[in-house]
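Here you get one chain, nothing else, as structure tokens; it is the form predicted alone.
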Amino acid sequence: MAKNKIDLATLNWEEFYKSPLEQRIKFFSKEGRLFDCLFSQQFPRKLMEKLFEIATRIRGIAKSKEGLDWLQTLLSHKRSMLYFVQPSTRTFVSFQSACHILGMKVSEIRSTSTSSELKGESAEDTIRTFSSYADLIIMRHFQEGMVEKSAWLLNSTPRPVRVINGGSGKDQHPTQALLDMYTLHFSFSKFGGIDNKTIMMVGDLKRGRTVRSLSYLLKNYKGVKIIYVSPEYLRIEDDIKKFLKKYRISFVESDDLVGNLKAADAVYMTRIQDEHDINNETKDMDFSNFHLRKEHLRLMKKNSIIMHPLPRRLEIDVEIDKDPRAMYWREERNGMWIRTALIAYMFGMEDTIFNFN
């Protein structure tokens, strides 16, 4: 009992980071509302579905010039900082567009070489500096735990600034998982929703943070089954399997892409993330058995969908782009809308959005 009563605000970073995630999550909420977006585990089903509603409402309003002009007044008094020191195209532009839709002024840092870290300034001092100029920091960092540490640091100051995790090392990518769930929600809205669906994830499951984050969010739905398909070396990590077993989520592991296609309602393809290789260990591996080809489409369900967090390499034949089940380009656009909804929600704008005439 005494352990549960520890005041996390009194702990130093090392002590805080060693605390159970269930306790740390509470530190990143204020007055019962999400303040920092760092983990997929921060999104219960009720909150996710609210964000889906906000995103759909915003995209409807934005269809007219009058509506888009109005949206751009909502957060025109706020400033955001895009601090992306890990390579990114889609996530960066998606967040940048989301901020613009809401009228936020945006500053950007794309490399530590353009900040005072090059002069020896600590990453922590750099974040404190950025927080002087922004109301929101959207952060993508190569170091695991750095985004959380930044949010922890800023929450411990007299002027807390919201932080959104745009990708943290090999750890998590919560907004990618949100857009994936929004795509699943949108795609299956006429087919019973996400409940009782079979989701197949293919590729580099060991190092793919999008797969990790999506797995966490799927616990919010009933009867979901996950099929993990990968080479043995790139299988999903044990901590994810432990999580799934804890919440009694059905999953299987396999190296047979073709043999599992008939069972899948959604096929989530991923690339091989060889940037995480230490000694080029995946350089000479043959991954062709984990590529989705045009001839495989006949094996899939009529109402199934194909997803990919992008960028892709050879794991999806470009000819598949023409198939109506290919959702990865729509998935990309969905990311802009759900990130817009997330930012609007974090600043408490959802009632204003729903009341727009």
Ligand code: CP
Contents of the next structure:
Amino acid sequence: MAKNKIDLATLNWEEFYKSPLEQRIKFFSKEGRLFDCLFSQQFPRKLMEKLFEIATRIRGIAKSKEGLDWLQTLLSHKRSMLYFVQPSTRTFVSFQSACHILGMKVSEIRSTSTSSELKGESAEDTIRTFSSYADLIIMRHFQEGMVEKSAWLLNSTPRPVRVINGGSGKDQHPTQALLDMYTLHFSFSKFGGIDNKTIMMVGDLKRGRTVRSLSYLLKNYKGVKIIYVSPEYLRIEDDIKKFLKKYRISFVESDDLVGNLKAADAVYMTRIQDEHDINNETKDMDFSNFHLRKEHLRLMKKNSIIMHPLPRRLEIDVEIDKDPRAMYWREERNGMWIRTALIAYMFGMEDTIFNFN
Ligand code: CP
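Now show me the form predicted in complex with phosphoric acid mono(formamide)ester, since the one above was the form predicted alone.
To see the whole picture, the full complex is given below, headed by that same chain.
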């Protein structure tokens, strides 16, 4: 491992980025602990389930004023920087809330038009500047690889502060996948857990980073089947299919939402990511066959759940919100708790949290 680390440390960014992910992942851990959170592939089942436990413990402690006041002492000596240069509501606010729950002081930049990037400063220098003021940088960026590059850059400076990926281009959104898994874990706790469940993912699978990150995490469970439902043009990319084949995860592709509903334990709806269109190619496409409507509910299993990373457009009828299987609003709240747990874990606070009484 030491040899790999030394070799990786000598590479420039382009060489590093071309290295196999399994090698790069090691570069983002320190002393056996996750230092930067960049990809879903950094979370084996044991670590993911530990985060679920920490999140559940924290949400229990936070129910009382005394508990919440105590949680706010844990990282009151730390500062975080929320650098979100792509639109966000949930990820931004839930991370901000997570930092507040742990007592961290939070700074934010939400657009390159309000930072010195407008004056020609590079994104790399901008990140390095944040590390002068913060102990943790949480980033959302429009460019694939930029969050990893930032973590890589900081890890080779005298002040290697932690970096969390809050969504990077079309590539990954690992903390969304963690909250999705936490929601699945909770929802199926009385029904045999996530093992052997069938997860259907619907919509823009080609450009949806939440679907990609979730697919990676499902590798941690036995007997899981995935049904990918999308228009032909928006099918899941080959790199994900290659990953699933490598780990012998069963999947099928289809364009038939209604026909597959009865098989699904979880239906994960997503919106069309038309911000990634190059020539308005999806503008005139009809996506109505990929919308979940009230009349479809009777086709679904009684104990199944409906998920959505949100924001939604027409993918789920608002009338469905009242159905007990609708989990997307709970997902939002689960996101705050799992992100709190992740930050607490990254700063080594879990034993303190478990010892609270
Ligand atoms: N799910 C999600 O990432 O939502 P936001 O874009 O609002 O953060």
